[in-house]
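What follows is one chain in C-alpha cells, specifically the form predicted alone.
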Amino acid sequence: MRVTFLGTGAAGGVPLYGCDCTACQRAHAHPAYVRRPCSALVETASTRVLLDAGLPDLHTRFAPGSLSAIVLTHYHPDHVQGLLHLRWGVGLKIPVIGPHDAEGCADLYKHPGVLDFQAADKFEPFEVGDLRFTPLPLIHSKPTFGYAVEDAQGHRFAYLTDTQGLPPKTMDWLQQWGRFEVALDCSFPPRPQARGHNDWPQAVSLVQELAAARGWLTHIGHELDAWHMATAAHLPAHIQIARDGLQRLVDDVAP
C-alpha cells in the first residue's frame, strides 16, 4: 500500500493569503514548503482511493476512471471544494463515501452530477477494491471520521484529520488494531487552549499513546511552520512532519 500526501495544509494553507510571517515568506520563495488542502492518495496495484477532496484541481489532476472512490473525512469546504467542479463532468459515476451529514456542503447533495454519495457508519468496515476502510469517529465541529485502512497483505495505515484529541472508543479500537502507521492532525504550535485541532504537544502525545510504528503530522497551519522554523523543536525518530508530495510505502518492515 502506497500513501501519497497530496496536501498537508490546514484551512487557508501555506502561504496564507496576505500573510508575511516567516513560514509564508518561505513558501512563496520555495514551492517545496507550500501546503495545499489536506488530502492523501492511497493506492495498491489495483485500487486508487482519494482521501478528502479539497484540492481544487481534481478535475484535471485525475483522469476519468482513474479513481476507485473518494473517501471523505467530513464536509468542511477545505476538504470537499474540489467536488464542486468535478461533479459537472460526464461519464462514469464516482463513489464518494463519508459520514452522515444532513447539511453536507453547499448544494452537492442537490446537484451531485457524476458523484455517487454514500454514507458510512462508525466502526462498520467497507471495502473499495482490495482496501478495507473502517470509519473511526473524531472530535470536530462537523460529523467527522478518520479511517483505518488495511490492504490484502495486512499492511495498516490510519488517517486521522481533523480532530482535537481522540474519542475513547476510537483510541481503544486503534490500540487493539496491531501494527500500523498514522497520519494525524497537528494544526497549531503549543498553545494554552487549542480549538478544533491538535496542537504540537497533543499530536506528539497521541502518536506515542497509540504506539504507532510511524507517525506523520499533517493538517499543518502557517503558525506551526513558523514556530518550528524558530525553535527546531525535537521529534521522536518515528514521528515526522509530512510535506506535500511525500510518498510512503506502508509495509510490515520496521521503520
Given for the second form:
Number of protein chains: 2
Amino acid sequence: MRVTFLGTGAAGGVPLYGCDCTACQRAHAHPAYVRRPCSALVETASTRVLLDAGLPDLHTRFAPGSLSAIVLTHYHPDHVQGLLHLRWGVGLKIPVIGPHDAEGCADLYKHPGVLDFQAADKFEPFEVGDLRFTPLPLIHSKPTFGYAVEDAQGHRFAYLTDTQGLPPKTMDWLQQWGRFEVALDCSFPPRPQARGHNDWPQAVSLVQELAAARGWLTHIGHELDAWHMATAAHLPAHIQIARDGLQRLVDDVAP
Amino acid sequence: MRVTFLGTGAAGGVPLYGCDCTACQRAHAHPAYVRRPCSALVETASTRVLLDAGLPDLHTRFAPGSLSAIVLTHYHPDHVQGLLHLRWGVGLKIPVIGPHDAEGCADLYKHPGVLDFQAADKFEPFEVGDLRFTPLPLIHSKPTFGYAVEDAQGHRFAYLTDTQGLPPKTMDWLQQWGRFEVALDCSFPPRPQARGHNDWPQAVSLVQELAAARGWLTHIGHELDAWHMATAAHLPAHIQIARDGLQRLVDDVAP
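To test you: the structure above is the form predicted alone. What is the structure of the form predicted in complex with a further copy of the same chain?
Zooming out: every chain and molecule, the one shown earlier first.
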C-alpha cells in the first residue's frame, strides 16, 4: 500500500494569503514548502482511493475513471471544495464515502452530478477494491471520521484528521489493531487552548499513546511551521512532519 | 476601463470532466479553448474589481491588496468557490459586494475571514474607486444581479450573468443607459427548454434588443462550443463569443 500526502496544510494552507511570517516567506520562495489542502492518496496495484477532496484541481490531477472512490473525513470546505467543480463531469460515477452529515457542503447533495454520496457507519468496515476502511469517530466541529486502512497483505495505515484528541473508543480500537502507521492532525504549535485540532505536544503524545510504528504529522498550519523553523523542536525518530508530495510505502508486516 | 474575461465557462467548464465531445477534445489539445469558471476583471488606472470568484486560484493570481473589491453576481459555487480558500488570509480586508442572499455559500458567512460581505440593493449604485456599479436584477435560481459598470469618463460596460432573459425593469434601465458594451450569459446551443440560462438565439436577440454597441457571449457550456464548431452559426459583426483571457478596452464615449 502506497500513501501519498497530496496536501498537508491546515485550512488556508501555507503560504497563507497576505502573511509574511518566516514560514510563509519560505513557502513563497521554495515551492517544496507549500502546503495545500489536507488530503492523501492510498493506492495498491488495483485500487486508488483519494482521502479528502479539498484540492481544487482534482479534475486535472485524476483522469476520469482513475479513482476507485473518494473517502471523506468530513464536509468542511477545505476537505471537499474540489468536489464543487469535479461533480459536473459526465460518463462516470465516483463513489464518495464519508460520515453522515445532513448538511454536507454547499449544494453538493442537491446537485451531486457524477458523485455518488454514501454514508459510512462508525466502526463498520467497508471495502474499496482490495482496501478495507474502518471509520473511526474523531473529535471535531462537524461529524468527522478517521479511517483505519488495511490492504490484502495486512499492511495498516490510519488517517486521523481533523481531530483534537481521540475519543476513548477510537483509541481503544486502534490500540488493539496491531502494528500500523498513522497520519495525525497537528495543526498548531504548542498552545494552551487549541480548538478543533491537535497542537504539537498533543499530537506527539497521541502517536506515542497509540504505539504506532510510524507517525506523520499533517494538517499543518503556518504558525506550526514558523515555530518549528525557530525552535527545531525535537521529534522521536519514528515521527515526522509530512510534506506535500511525500510518498510512503506502508510495508510493515502486521504481527 | 479594461475588461478581462478570466473565465468564460458554464458550471463544470470546458473541457468537462470525463467528456470527449469535439469541444472538450479541442480544449484538452489546445489550452486556448479551455473555459474556466465565469468571471472577469474590470480595471482602471487606480481600481481593480473582480467580478465573481469561482476561480480556485485567486490567492495566487492576485497579490494581497491588489483587488479593490470583489463584486458577486450570486452565490452559486461556480461563482464563489475561490473564496473558500482566499478567506483564510491575514492582514487585509477585501470588500465582497453582492445581492442579499441569506444562504450565501457553505460557511462563508460564518467564517468570513478577510472577506467583508456587503449586500447591494437593486438599482442603487455603489462606487468602488473610480468605478460606479449599478446592480440590475437578473432571472436565475438564486438571487442574482448583473452590473452596469461606468468609469469616470463615461465608458459603460454591463455584465449580465447568470440569467435567462432579463426582467422588464432591467431591460428598461439598460435601454435608457445610452451607449454601452455587454457581456451576456449564453450557456446553451439552441434548445426549446433552456433553464436558468440563455440559449444562443435568446442571447443574440437580447444583445440586439439592448442595442448594445458590442456584445460578448460568456458562461459558455461545452455543448454550445461543440454545436458552434459543427455549425459555424452566424453572429452579427458586433457580437462575439468570449474566450478566457480576452481583454477589451471599453473606450466608446458615451453619447
